[in-house]
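Take a look at this one chain, the form predicted alone, written out in structure tokens.
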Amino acid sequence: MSKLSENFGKTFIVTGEIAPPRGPNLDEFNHELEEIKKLMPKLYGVNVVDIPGSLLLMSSLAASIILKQNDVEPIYQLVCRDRNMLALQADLIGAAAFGIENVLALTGDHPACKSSDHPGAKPVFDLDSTTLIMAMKAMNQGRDITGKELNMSTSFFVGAALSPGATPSDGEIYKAKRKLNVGVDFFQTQAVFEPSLIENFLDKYEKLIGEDLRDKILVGLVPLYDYDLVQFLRTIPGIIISDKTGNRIKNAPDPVEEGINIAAGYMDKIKEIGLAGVHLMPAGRVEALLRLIEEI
């Protein structure tokens, strides 16, 4: 059973995230992988980015597994994008074999969006998130997504995205359901800047489906660090950064230690509303990550 599994429920879940480095040489990686294991007695998993944005980087499972071996347990990122069922089921009994258990099943961003790096790629998309966990839960039964039997049963503690400021909120709120449906143990926002944006995402989803999902969400938190990065955020689809928050950022003295601040207060106000916990996101700025461990 996976830390993160075991203590999903019980206590305040906080994760991380690492991103696997853009060609072999793993020396930054290996610095940066270093800091986070001082963290691991906080920390219930650091997820492993696979090719976000359409930008190349290591494959997330090599990085899950250097993760692995360095007693840093991942959270192993898959995307729907770039594999078919065969090769996305390949890779999860890779997984698998290595001890790996935490999955965070994502469709992925297509080739073609603004950030690629690969706009000409070819996406495949031959599973969904939805049909992915469903492929992960068939596996936790000693299956493949045919029905076939495998020669041992899987342990994943399956993951999905959650986007509460997604505009119109139904299609995200009935997307959640479905998930849930199909077995999904826990979501991860994406970034949240406004905590009334999780509030009121978590009322509508309870008036229109009538139950309570607070206890499944891990909040996604990025520490403002300075004001081209509150520009770029506000660039993508279904994040919301105010204007007090921004002009919080663009007028500190010290940037990076007011967005350590905003994203130390909104984890307090996480606490208070009762969601399972946060993932922080510190957008290649480790130090942020240490500091707001310090604050739990």
Given for the second form:
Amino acid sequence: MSKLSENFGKTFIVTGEIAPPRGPNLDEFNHELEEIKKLMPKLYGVNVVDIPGSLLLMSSLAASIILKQNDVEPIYQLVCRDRNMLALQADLIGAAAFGIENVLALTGDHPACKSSDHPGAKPVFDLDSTTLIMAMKAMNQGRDITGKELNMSTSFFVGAALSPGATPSDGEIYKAKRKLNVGVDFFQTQAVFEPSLIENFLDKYEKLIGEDLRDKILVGLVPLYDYDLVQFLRTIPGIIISDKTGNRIKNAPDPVEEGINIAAGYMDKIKEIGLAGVHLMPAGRVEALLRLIEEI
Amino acid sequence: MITLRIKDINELKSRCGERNLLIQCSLCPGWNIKQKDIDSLANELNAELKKIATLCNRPKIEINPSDYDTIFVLACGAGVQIVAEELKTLVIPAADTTGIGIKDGEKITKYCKACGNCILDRTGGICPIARCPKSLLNGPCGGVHNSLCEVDDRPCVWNLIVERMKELGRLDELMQPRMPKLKR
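Structure of the form predicted in complex with the partner chain, given the form predicted alone:
So here's everything in the complex, that chain up top.
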């Protein structure tokens, strides 16, 4: 049983994130990993991103195996963009064989999305996040997606993404319910910079579906370390940063410190709302993330 | 109708010889592209234009390929193959076949991808396979913002499906997962 699944719902969960390297040299990746390793007592897992924004990186499976071999519990992110249903299940069997249990099932950004460095790549999307969750739930029952037996069942603890900033939010709400219907274990949100956004989403979810979702959600947080990052993040769909928050970073004598204060304040608010935990993302600067984790 | 997009003109010009022919199927090209624009294309390619009735009916094509250095075909992918088979020569497609579309005034929108697995009864009569760039069966994805798609700012088709299912009072069906076809 993974540390994440064992503790989910019992304590306030904090997870981190690492990006695989853009090439086979592991020096920088190993350095980051060593830094994260020191903080592992405070973390319940570390997300390993899978070619985010269609920007080429080393595979998330290979990087997750490296984490596992270094006693850092990975949350293996797996997108449906690049692999058909055979390849997805083959990689999942490989992950299980290496003892990887936490998997975040993602549809994945389209290769032609604005950030991509391979806009001509052929998208697969044989499965999507919902059907990938179903595949893993079948594997946990010892069967593949077609119902054919595996030689052993897996023990995946399955997460999925949630975009509380999606506009309109109705489609996102019905999709979240669909993911719950197929057995997703937890949700991880896109980066949230205004706690009211998540509160409004939860209120609307309860109104439309009649259920409370808060004990399933890890809220994405990014420590804002400078105003350029604020402006960049504002271009990403679903991310809303108010003028008040943006100006706090812009006018701060030490923006890194201010960003950590803001994120720590959000973390308190997230605990107060009763959410399951937070997912901390470095947004390109791991030192800020490490300092935020030290604050916990 | 089958939707077509004329290939890059410079790419086509680079294939021209001294004696060029542009074969136009009489059916879909004229629906997609104004005849005066097809005439201009022939002119730019320095090609003789010959219209042939409905290539997908496999008509007899009375052309001697050795009369031409290059034969372009303005038709869907099936039409291009028919000409190649009939004339037993290399032919150059003048357009890319992009799907099956409808017209809103002058604007053509792809509505069907001929995927061979129609699910329109389960998506409120709106096709996510042809109209969502990810062809998602369980959308919308997380990239939708202000009702627009993350890829090209077209309206997110999954939002349209949600709204249609609401109107039809079938939201419960929307919350059920849809699996892709697992067997042939």
